[in-house]
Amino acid sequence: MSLQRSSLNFEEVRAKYPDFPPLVMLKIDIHRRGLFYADAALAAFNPARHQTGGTHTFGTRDGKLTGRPESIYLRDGTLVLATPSPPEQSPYGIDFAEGKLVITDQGEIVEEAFFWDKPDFYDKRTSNGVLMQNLVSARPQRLFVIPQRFCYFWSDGGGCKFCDIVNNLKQQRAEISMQTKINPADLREAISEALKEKGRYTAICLTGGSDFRGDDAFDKETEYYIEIMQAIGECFSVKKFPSQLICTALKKEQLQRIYDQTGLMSVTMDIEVLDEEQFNFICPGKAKWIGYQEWKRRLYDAVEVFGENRVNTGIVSGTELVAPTRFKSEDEALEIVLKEADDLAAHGVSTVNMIWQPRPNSDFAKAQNGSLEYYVLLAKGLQDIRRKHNLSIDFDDYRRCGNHADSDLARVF
């Protein structure tokens, strides 16, 4: 079955939705299509001043890891978290022209861009000799930590089909000596050093692969995050500090342990796909160990533990359109996804949207992404749902994360 997709280009979508912020729309399209650094842009890039690609859960779209800019931001501060893509895939270009960094499409300049500034701690090492950049990466206002880079769903063939976390780990270990798991003492040193740059960061975020081991499933994951969060907590003089954990859908008792024993303030448990049939196909490990309906129930339990406006879930939007799909059109998929997001919001859970970027070392490497119009309507729909249910996304918004086009809209609408 061929899925009906919108064929409108950027200017046509912009004209059709004049109230939608054009720079957020551009961000969506860059995430969707990718970007490519021209030689002139790379010549203007200064590794002593600008932030190079840090540590990531997933690999790049062109399969190369190092030596290039982390990413860009736009003139209104909008963050763009897109990785370099092969030029044959027709990505947006990043070039240097007329004395400034610019974004181009088919050779035409469409907007100005800026490299991220490099954090002070990036080139320093812990007392064990570990490069701090390999422990903590930075977005302009958030510290980002990946304590565990291996996902145990992959160990029994249950890895999510859009994901390349384990293949990316193998490449990072070979090319930049990346550790599979972080030593809490090393992390404490790196966080302490990062916080010396006063006023730069507003929050800390942790994420990593799932670990179903333990007396009860996911006890190992729970215990490790407690250990990691306690190490980070030693850098603060207060019990709770602005923080987010992106983890598996843990049981209420496990979440309660983390909340009681650490400084964690918010939790995100990514369901990835808002449709049970597609969830079962795309995320077989999550379906086997937890299940779609149970995942939703655990999100509702998390609200009881962490409180209102402190729980959300993420979707890798566009994967639900990949064959075999039960949807006949993008419109039909959008209706189902937003209906599920509304159901979550009615229970106090926000949904944020990560635009799917096909990775070469994933099962979905060559699948087709959604249209720009689909993503514009999805972003607006998710923001409208939060307004309807009076939900805030402050802990995962445009400043603290920057990966979600829908939360960019929170500062506009």
The other form holds:
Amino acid sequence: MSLQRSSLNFEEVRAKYPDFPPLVMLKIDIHRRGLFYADAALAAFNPARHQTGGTHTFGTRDGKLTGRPESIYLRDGTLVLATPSPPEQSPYGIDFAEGKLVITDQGEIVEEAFFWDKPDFYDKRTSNGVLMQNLVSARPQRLFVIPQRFCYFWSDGGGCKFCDIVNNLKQQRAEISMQTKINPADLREAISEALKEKGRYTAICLTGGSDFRGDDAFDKETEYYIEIMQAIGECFSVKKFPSQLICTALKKEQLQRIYDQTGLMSVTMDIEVLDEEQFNFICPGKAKWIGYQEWKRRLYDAVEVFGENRVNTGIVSGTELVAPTRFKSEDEALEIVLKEADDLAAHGVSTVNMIWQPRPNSDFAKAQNGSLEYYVLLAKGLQDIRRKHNLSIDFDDYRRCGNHADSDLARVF
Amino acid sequence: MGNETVKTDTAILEQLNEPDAIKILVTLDEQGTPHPTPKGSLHWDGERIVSWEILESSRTNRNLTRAIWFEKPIAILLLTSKKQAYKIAAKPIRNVVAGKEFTRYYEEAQQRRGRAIAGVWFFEPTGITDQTPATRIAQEQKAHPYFVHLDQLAAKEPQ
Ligand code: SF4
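For comparison with the form predicted alone, please write out the form predicted in complex with its partner chain.
Below is the whole assembly, all chains and molecules, this chain first.
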């Protein structure tokens, strides 16, 4: 039996949910359907002025890494974080018409769009000759550091089924000389250089693959993040600075070490799927090394270390609908996912959702993501839960991150 | 009747740029309650009305975001140094929070006010109404000659 999905299109969902911001709804739909750049848009794209993609954690939806815009943003400042999809998947178009960059659907202009401006540091090199954009990448207002691009769950046959991190790394190594691990001294130089650009960045985010090595599991990961965060900290005049670490669910002692020894202000430990059975199926490495219930418990511990409004978890929403799912319908999945998110929120942990974008170099390459209505209700549900529990999501909002439609909604509350 | 609204009048919009002008930005909150706030940065750049937002978490910034999302109107009360008053109705058309365009305003704000800004709002004027008391009184007296106290019209008795 196939899973029951909503079949409403954009205009129908917009009419059904008039209180949901249409620009955020458009972002959701672009994230789920993807986008492609028309020739006129590529002609308007200037790599000397605009940011080119290729350096991020995960690969693109059409498998091509470089030579295209990183992404776009909308007239309200909403970020769209989508990579090009093959045209046969009927993605939204990014075109150039009427003297401006526009978003099209079936050839009709639906919105204006803007390319991201290229960071000033991108083409510079460290004194060791490393290209700075390979050490630090950028979103319009965030610096993004991926100190460790290899995930050890892959060496153990436990990579998450939606993830392509290691395959992406292989491609990055071949095409843009990407390093697997970065040298803290190089990173310090790159961050210092990035901070010279006035008004550009409001936060630093670190993430990378899981590393279970060490005397205690994940000690290696913990130590490396401390080393990296300390190098970054040398670029600041204050002890704590707006920063987010997206890491494995580390133990409380490990988190305490990171908190005490670095400038880190917030932590995200992505559970990926808010259902134990689906989590075990989709994230076998996380299930084996930590487990669903323990993951949740460690999130609660993290609140004790970092404080309220400083801890969250991410879900790759839509993967819970992939067969063999235990859910019969999107409605059922939504109910369970929001119930779990409510439980986390009652313990001070916020949930943010990443709309799953199937990538060709992942196990779930051919699977279908959720309907627009599903994602709209999920985004609304997650933000409503935050309001109910009086949780703020400042550190992972439309600007500090930009990848979560639900935290985009927090802009008006 | 009486209180005429013009779509745009560049001569009036340019008065937003006068150093002594007082500018009050009025936005609507979630319940529709008007929220007025002084907004010295409001100016006319020749094409759009522009303002800087210093506090990212301010009620005004949230209301403006709601306005751009749901096409809610905003209003500006402009009081000029010549004691003229205008209501400028407008709609937000863009919020710039990143990129080179943002950097330009960010640096300008730091130079002029010594403050970092969180964002820049662009507005399109949709209607301008003269709210100057003398003008309004004349307009309303003409439009509603019955709305008057008769003692104001009584013949003066000889001294
Ligand atoms: S933990 Fe899962 S999602 Fe994260 S990098 Fe490893 S395989 Fe990918």
